[in-house]
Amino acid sequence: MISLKNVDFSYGGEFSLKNINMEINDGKIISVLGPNGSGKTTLLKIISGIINDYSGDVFVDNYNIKNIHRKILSRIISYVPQDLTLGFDFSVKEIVMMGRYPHIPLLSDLNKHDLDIVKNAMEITGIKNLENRSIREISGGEKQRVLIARAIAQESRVIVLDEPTSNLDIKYQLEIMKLLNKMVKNGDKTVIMSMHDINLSIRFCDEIFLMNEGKMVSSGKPDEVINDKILSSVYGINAKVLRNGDGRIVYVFPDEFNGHG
């Protein structure tokens, strides 16, 4: 379990997370929703240990992550950014191999066990045929799968992804969401990701945490969190939430802006 207790953070007073409290159970797909600037990326970087100058506490299995060595924490939590900016030209395989670094001693090379894990990660994500291609030469959807393969090779229990479907066409969006869903349902993974697409979150996620202006507005199952009123309040739109006879959300589509967003 991951839990956040009274977490606050600010960028020189210009932006802040305010009194964030969360509990994330193992074996779930979690979506963090909210408008641009609501604090989603900052929150994920705090959970991943990338940002550590916050107040409050973040716990993994009751251990405060500030007291966990960075290399050990990387074996528990992996972080997948929206994009990867590199100073050098690496092959797809080399990028995936980087996921093994938390598991190997300093100045050591990857052994057969490590390389087998890398191969398996590429096969799971469907990028084995790209292993010798430059990371700079492949498509956005392929690059996203490379970053997920690196996280799989890292063998972390928790995978944190910052908008994994951003700027991808619907085919790649569905491929990535189905891949993440399969990883959670067939194994012992927990996936936490920021999202813009409400409908993808409803379809694939077990729970939604909804943020606005650095605060946690609501959390729970998608059918409990998403409704006309909260979409109007958070996103500044009038939206229609279509539900089936069981009350489960089928689809959400915006009707018109209400002038408050």
Second form
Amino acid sequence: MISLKNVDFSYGGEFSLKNINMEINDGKIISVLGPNGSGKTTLLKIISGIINDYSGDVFVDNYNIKNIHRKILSRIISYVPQDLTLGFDFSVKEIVMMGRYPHIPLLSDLNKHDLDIVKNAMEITGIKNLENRSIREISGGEKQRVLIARAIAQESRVIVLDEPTSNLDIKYQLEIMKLLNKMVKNGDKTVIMSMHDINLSIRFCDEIFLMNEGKMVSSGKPDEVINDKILSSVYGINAKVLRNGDGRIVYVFPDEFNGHG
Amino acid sequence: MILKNEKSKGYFTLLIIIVSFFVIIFSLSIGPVNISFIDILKYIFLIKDGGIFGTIIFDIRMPRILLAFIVGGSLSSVGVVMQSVFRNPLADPYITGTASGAAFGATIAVILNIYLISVLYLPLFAFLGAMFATTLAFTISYLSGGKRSENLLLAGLGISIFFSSIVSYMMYLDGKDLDYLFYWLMGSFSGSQMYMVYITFSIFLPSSILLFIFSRDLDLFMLGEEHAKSLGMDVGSKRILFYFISSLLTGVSVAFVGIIGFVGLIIPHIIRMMGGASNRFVLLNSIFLGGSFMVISDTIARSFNIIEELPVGIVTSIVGIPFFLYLIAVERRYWS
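Next up, the form predicted in complex with its partner chain in place of the form predicted alone?
Let's see the whole complex now, leading with the same chain.
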């Protein structure tokens, strides 16, 4: 379980997180929603240990991550950034192999076991056929899958992803979400991600954390968190949430799709 | 990326090592007294002592060629390290001001006559100057926003010109031989001695071994700080380690042969074009290609003696600056 207790963070007075408390159970797929600048990325970086000059505490199974050595932490939590812009030619396979970095001792190289894990990660994400291609030659969707493959090769229990679907077309959005869903359901992985697409988030996630202006506004099951009122106050839109008979959300219409009446 | 698999990369490395050997033999054969290829091989492998040819080969040409090879390998390695750590294909010890900082440090040792105490003081002061300039360039580019490649290059160029001017001024005030200054600021192997070979090699060998051991960290630096941290790398301490090695290699090179630009820029780029960015591959091949390139450049420099021989930095700049401009103009999308 991951828990955040009274986490505060500010950066040059521009944006900040205020008193964030969260509990994320193992084996769940959860998403962090909120408008641009609400602090989603900052929150994910704090959970992953990339930002560490915050106040408050983050615990993984009751261990404060400030006391966990970075290399050990990266075997527990992996982080998939939004993008990888790179001026250098690494092959797809080389990037995925970097996921083994925290597992390889100094002075040794990837052994057969490591290479099997790398191969498996590429097969799961469907990028095996790209393994010798340069990371600069492939599409945004393929690149996203390479980064996910690297996180899989990292063999961490928790995978944190910053908007894994934002640069993708619908086909790859669904593919990635299904892949993450499968990893959570089949294994003992926990997936934490930030998202923009409310509908995708409702469909695939066990829980939603909704943020606005650096604060946690609401959290819980998607059907409980998302409603017309909260979308209006957080996003400033007149959204219409369509539910079926038992109260489950079928679809969220942003304002303009509902503008006939 | 032309070479797609490990096997072809292996053959490429083998080819470069063989070529390096022949470049050294070739350079040994060239000079005011021409000695044939076969004779050179005979002298190296069969006759260890022997007359005037032996003296020319072992006492006159060999120190110079070995020094050129080691310095070429060193500067290329520093290029590889800086391009990785700064995430910038245009970084090089000359561009970032590290070499001029080394020259500044060495000049202080010369002016204060510290260099007379021991042959180690000149490289030591050059190392301190290099470390100072690199830190300065990085700090300035960090203060100006950090992320943009141009900031580092502009800061580095500024520092480079600044330190070169100070060096010239100090030498001028001290009444040092200006010919010597000219050669030093443009780089020259004309003063090569065997003890310089020993000192540079004793820095170069352990540094290269360390760089090979930590080549995966260089790979992670290339991806960016966030990626590196999330994969468990201690970014801060590794950055200091790489600054240290870069300054050491640059310092000892500059102390003995002056400022030679653009080798560290051209060589790693060519290697990456051939076999991709994986730093173990790039380092190994850059050392040999950089060494060969420097030996060839120096052979041209010393063969060009109409009045006096050319500073080798002029040869490398004539090749390097068009290459630098090409990178800026054509390959901008790769670095900005």
